[in-house]
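As structure tokens, one chain now follows by itself in the form predicted on its own.
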Amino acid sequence: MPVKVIKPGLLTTIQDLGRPGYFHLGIPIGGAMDRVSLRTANLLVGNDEGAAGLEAVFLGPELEFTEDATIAVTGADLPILIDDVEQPGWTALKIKAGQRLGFGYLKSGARAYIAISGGVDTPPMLGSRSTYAIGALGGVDGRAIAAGDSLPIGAGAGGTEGATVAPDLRRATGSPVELRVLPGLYWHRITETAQRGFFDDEWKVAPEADRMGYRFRGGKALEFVEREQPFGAGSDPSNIVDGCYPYGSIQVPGGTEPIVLHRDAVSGGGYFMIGTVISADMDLIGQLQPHMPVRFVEVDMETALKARADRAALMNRIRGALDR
């Protein structure tokens, strides 16, 4: 069962819950940056939570459905057109061969994701269909969606039509955004008022946000305790030797523009790293448009497995909401 792409949107890729085991080798662990919105979107079509779906950035894709099916879109408010008939979103939807999903402009968040019964049967490469384009994994041939691409479907009996995810399910981001954050192995590396000033800035989205990482600005500067730079390291204060970035990891090259590492981040690099985003938030970051403010809040290690437990009872209230 084929969907045929008419428009790719501004930057549809496939993605699934990512390839983990790999990060040793310089190959990040990929999937969707909102992992809530894909596996809820999956749950309403009837798939496994981690089944490859769509994820549409800020502009949705028009495709064209060549067998009946059911659907599901989730994540950002992009509104949902079924040959041009507006329809909910958060809900699974049936939609007849020949019909069109399309869409609105987007209202709010950054990414959509779109969950097809049966999931996308793309040819997996190290146990995942995510698209990895710099690597050139996954996806179709290793690269986004493209007009004329002709997307396979497996085969899925469907979720129950109407099925919908209460409007208290979905995460909203706010404003300013709140994101929590260990202090991280080099915090030591600035000074006492520059801690506190990170703490209490008020950051906004750089337009240089993506699956590798979201940059951030308009917060002072970071003042460096003044050492002598290990043999290895490079002349800016920034620079450490050469070290291991985890999954979230915070770098402020050259002290001025925070970015925090994502999905597609390198495994490890020469700038030291602040701190992390603790896990629960990093669905979040993936929500966020260009100039949103965001505050960073500086947690401890018990708050943050607190945050990841009440993420996993979310999901947990999903799964009870719609029986599965």
Contents of the next structure:
Amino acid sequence: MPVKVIKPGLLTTIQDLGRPGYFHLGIPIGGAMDRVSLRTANLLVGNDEGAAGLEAVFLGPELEFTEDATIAVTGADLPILIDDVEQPGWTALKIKAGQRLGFGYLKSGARAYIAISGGVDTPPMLGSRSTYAIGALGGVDGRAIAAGDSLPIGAGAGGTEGATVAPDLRRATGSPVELRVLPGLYWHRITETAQRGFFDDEWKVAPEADRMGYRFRGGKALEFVEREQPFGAGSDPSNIVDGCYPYGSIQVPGGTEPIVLHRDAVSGGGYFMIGTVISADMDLIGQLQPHMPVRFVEVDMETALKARADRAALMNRIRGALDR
Amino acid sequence: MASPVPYPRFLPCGDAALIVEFGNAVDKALNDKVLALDQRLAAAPPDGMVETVPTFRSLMVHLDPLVTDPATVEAHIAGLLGDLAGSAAPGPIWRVPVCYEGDLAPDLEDVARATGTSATEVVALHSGALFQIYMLGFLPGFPYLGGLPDTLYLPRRTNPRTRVPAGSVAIAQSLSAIYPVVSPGGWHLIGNTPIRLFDSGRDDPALFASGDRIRFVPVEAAEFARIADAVAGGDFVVEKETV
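For comparison with the form predicted on its own, produce the structure of the form predicted together with the partner chain.
Full complex below, order starting with the chain above.
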């Protein structure tokens, strides 16, 4: 029971929870940028949490259904239209054969997640349907959806129409954002003044923000502790002899504009890094719009681990509320 | 103030990963230690380890922070760091056919000029070396190969290409590489191999692993075409040397 793509939106990709286990071959985990939103959308329509759905950035697609289905849209606040009638988000909605799902203009957040009962059933590659365009993996022939595509949908019982996630369990998108950071990696290579400045300054999301990484600008350039450049690292003090790039790590090419690597990151390279956004805050980055003000906040490991446990507890409360 | 602690050292990188760094150079002895630790971790993984990523001079270890935490994994790894030098099991030696001719080697003459050699010498040096895969990355299955003879050391091209053909065999700085798929790239292209390095349809999608070794075997254009046909038909097997 295919879903026809009438308009693809700006950049709409098929995503599930990604393909762990291949980073050593240069293939990142990928998958939904905002995992809690994808999991929740799937729960609402009666799917496994890790079923593949659509991740729409800024501008929603227009889709025509050829059979009745249950759908749910979570994440960014992107007005949901079924045959031009506005519908609630974070709610299981029935859509009938012949009806069209469309979207209004984005109100807040950046990425909406569309789950369809049965899940998008394109062929999994290396254990995942997630689109990784650079490696031509997953998605529709390794790419984002395009007008004229026919998306195969699996068989699914569908959720309970009208089931909804209470507002206090929805993750807010659009408020001024603090990203919690564990300093580390090559943090010792910048001066104490620069360390304080990084956390004191207000940064703004740059337009260069995508699934590989989010760039920020507006804060002061970093001052480096003097050192002798190792052979092979060039003359720029922000270059290192090629090292590992963890997810969430903050690299600062030229010492000027921090880039937080996200789920489609490369695994290594020659830019130095000053720390890592904690894993519990990675979903939040996927909902940041360009020009949005962001502050980086220093935390310790105990706080980071507690935040991660809190995020797992939130997911459990959502499961409980939806009786799953 | 250089490094705050001697090597090997742990670099804190958040609640879901840590890095063990062995030194500060692209160097076979350091890479061998990375591989040796990776092999030990594969044989004795700590609880909650998700995956490991060997790179030139460091090993990245991803963990599940709901199961374990970086300090616990660090303590486990610290117990595995003894006597790493020389302990990595050597990888197989693959014989990779390369055609170093004509359109398949667009930068060969430039490389010869820039290094003060001849095209014949460049081919002899490149195919005479035994390379080791220091890391796979940048593109799925893209091998960074250490072991390039010093004579061939060149900076990257000042004008990167927007489209490097799949199979391109390239050099830059102290490394060689093979482009598994079409991509932009700034390395010097000195040949092309018809073999398929990466196939997402295979259970093990990358032909090579970090630590494997590569010897390039020059083939003429006619042999290149014959191998390309065999690869397309699915009946070409890349030879391994018996070590």
